[in-house]
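Only one chain is shown below, in structure tokens, and it's the form predicted alone.
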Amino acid sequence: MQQGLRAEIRAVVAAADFEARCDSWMRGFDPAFSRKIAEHGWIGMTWPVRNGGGGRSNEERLVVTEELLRAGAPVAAHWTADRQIGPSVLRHGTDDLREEFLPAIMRAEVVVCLGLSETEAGSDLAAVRTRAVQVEGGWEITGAKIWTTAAHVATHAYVLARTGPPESRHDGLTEFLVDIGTPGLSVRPIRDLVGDHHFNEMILESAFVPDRRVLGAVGNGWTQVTEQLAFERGGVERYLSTYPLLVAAAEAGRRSPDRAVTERIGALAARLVSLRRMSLELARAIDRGEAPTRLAAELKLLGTLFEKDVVEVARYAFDVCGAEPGDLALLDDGLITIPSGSIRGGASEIMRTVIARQEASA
């Protein structure tokens, strides 16, 4: 599959100086080497050439997100961006939106962190509390957001609130892109087990919002963010996560064979295969102008699954087999990864009932 592009972004990462990792499009923020992406052509990639895009196919961006995320490179300085807002842009923004936001997007420019999930609401993103009232001008937003990836270092901040009344739920909700250097929006750090830095509390305390940044239709949110999940839930970062760390553990397998490592193992690599087939017909869903929902939804379930099996059977094969210094710094990064994956991006039980709304309704 596209064996030409694929050696050429190889080429590309085998040349840049990084260390690989686990969740890497979370963990690794590197701007510099999200501007060498850029630079290729290689963010914005599937846009329409008419608003500076590359005119591709999602296809061929499944191709450089997995050897992005095979190799473990720093990619979270632009992921947010190029996965999900600017599809949204693109499908619901004004001109004005394209043109402030896509081109900045495509130079590597903007940093966007996901205003969704609150201490309230959970993944249920139908009871946020965050509330924007209409002012002059445009808009005031009084709430508070958890679990915001990369906060700290963002340019803007996709934000959902309410905008009707509260016990609209479904209806009355509203997108806004925020400036993350608005009067009245804070961000605090929340530190994961190890003291790592990349999920943030982020406080919004009137803070105001130009009319030009509401994000298409006001009170149209949950229709809009639907589909816009369905770019983050189906994504090869939901099953590559650990990619790393399962060749890490196929290494150690090599090295000192043993027969119930390399049964797992091939167990493993046979879901992938699965895994990737589900991604591609995903990719080509997306190219066809479609927004599936429920197939995004059930890559996010079982990449979920697998990543989690992926750090048991790693343990099992450094435990068995050996483990190289780099292979142990790999396994405490699957573990730190495991305990968010079955929450972030929507729990495993919203996403086991996405898929069951979805064929009841089929």
The other form holds:
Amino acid sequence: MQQGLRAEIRAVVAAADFEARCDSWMRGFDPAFSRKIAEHGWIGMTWPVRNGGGGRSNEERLVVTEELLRAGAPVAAHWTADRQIGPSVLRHGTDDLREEFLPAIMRAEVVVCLGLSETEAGSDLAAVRTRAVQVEGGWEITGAKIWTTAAHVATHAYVLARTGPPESRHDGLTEFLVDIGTPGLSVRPIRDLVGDHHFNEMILESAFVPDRRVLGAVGNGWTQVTEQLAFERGGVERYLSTYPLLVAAAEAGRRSPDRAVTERIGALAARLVSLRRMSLELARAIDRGEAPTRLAAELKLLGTLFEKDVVEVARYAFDVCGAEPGDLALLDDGLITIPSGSIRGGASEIMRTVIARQEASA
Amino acid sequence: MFNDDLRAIADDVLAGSTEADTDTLWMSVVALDWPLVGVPESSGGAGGDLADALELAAAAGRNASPIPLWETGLAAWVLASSGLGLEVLQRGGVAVVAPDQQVRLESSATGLRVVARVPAVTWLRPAGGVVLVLPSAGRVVALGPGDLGPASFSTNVADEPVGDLVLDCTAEQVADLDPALLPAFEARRALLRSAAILGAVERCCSMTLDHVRDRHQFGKPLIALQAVAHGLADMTLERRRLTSAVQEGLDRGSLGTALAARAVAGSSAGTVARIAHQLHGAMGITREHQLHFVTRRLWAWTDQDVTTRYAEEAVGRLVLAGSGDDELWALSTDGR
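Could you output the structure for the form predicted in complex with the partner chain, given that the previous block was the form predicted alone?
The next block holds the full complex; its first chain is the one shown before.
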């Protein structure tokens, strides 16, 4: 499928200078590479032509994203904007907001970080306490966001804030797009378990946001963010984060054939066929204008279980078949990816709850 | 799922299969021509495509129907693909691939003498037919009930008949085996078995959902307990990934995608049976409860036709055959 498009992407990937790594959509930050992707029209490629988008299908976008992650390419600089903020602006934004953001995202000039979680609002997102108060010409936002990946390199922050009364839960939330340089907005690093810096705390102290930067309707944030999460959860990054490691494990199994390793690689490959099919179904559902929240939750949960097993099989394969230089570093890369996989974008427990609830009401 | 109209009708006809008299049940599916679905009408079949055959296999699994419905269709497909008539399958039958050491062929003045001993053939019955696929000899042989010698019959854990095929007869219906037929047969069988497993998985999910909604403990329905709800979610996840795997095997048919579906099916079968029983509690392990009709099938089918391990290894060999991740990527995405 899409052999021409695939060939084009592979040529761009082959010409770029980077080292394949796990989790490249989160850890591989390279604005120059993202601009290259933008030049080929692969950011915002599914957005309507009348909005300056590429007017292509989500099935085609699937081909682009999977080829990029297959290569372990550094796509973090544009990933979030392309995946969920652009589509959200497209669905809910005013014409002004679309004109301001969509072309800039497509040129890879916008790096967005997601201000969702707070210290008291993790899995329970409706407990968000960051407040936005209406002032002349806009809003003043005060609060603290946490686990904000890439805030230190972002140009813009997406912020989910409470505009209703403190106890309004799902009903009183609103989405904003905030310039990262806004006075009153500051970013503090949080090092991850190996000392890498991608997480941040983002503090907002009466940070002013003009009215035109409200995304969608005031008070409609919960509905909008739930849809957005279908985009966030339903992508190929939920099962291809450890793909470079799977390939290395397969290479080991090829160098030094072993029946049990062959079986384990085969079992993973079979699961990959199924996950990829789910991705395709998701892309088609989005092309039909649906927000497939259940399928996205299922793909995320099954995908992160798969990624975890890739690491275990790779460990086994390197032991039985021997490791080449670089293999063990890649294994470590995979190992440190695994704990976050089943938390970010919605913890597995939340996914199971979402799925069980929908099963019971089906 | 593969053919929604047929699904509804099949569930209607096969409902209550576990209590039905098997002869009556067989007559009713024969009256509908279902055992020959997926075989061209020009060859004496009922027409319909692989999607229809998969839908029937899933329905047979979902309703735990104790008849060789899709097994007969598969045997008929082999006969039709080899240019042979379907007469031997009037009371149902199976196709078996027999290795060299189990079969001896001798040309004689009266025809081809077949001497064979093939152990543990599922759905071998005195009244049924057998289609022998002989890769080394390059032959396909159709055998009717009258050709079968004395055999010992038993049952598997799902109460399906299993017999040792013992033969010494002159075969009248013999054809050359098209070399391309063998992988196509293996793929078709793997996909049909996966669909049957999917059907049984679906039934486990629906029975478990009903149970955890109806049964109250601690003053509330079981499903209100998060651990229970998450067990249910895990079952439906297996259903989802198996559905996707079978759909991919159907839409992007190849030996690789079919065996991938079969590997997923074998792994899902065990998980689903385990959780279904756990959530049903002691009631689920009684003879009286219906759950065992589907879970015993899942246990039996995990390693039937081919073992799940075999399917995993075969997929593994396939993806390790190329260089880099060429074959792995082609198998999973169709992107060469």
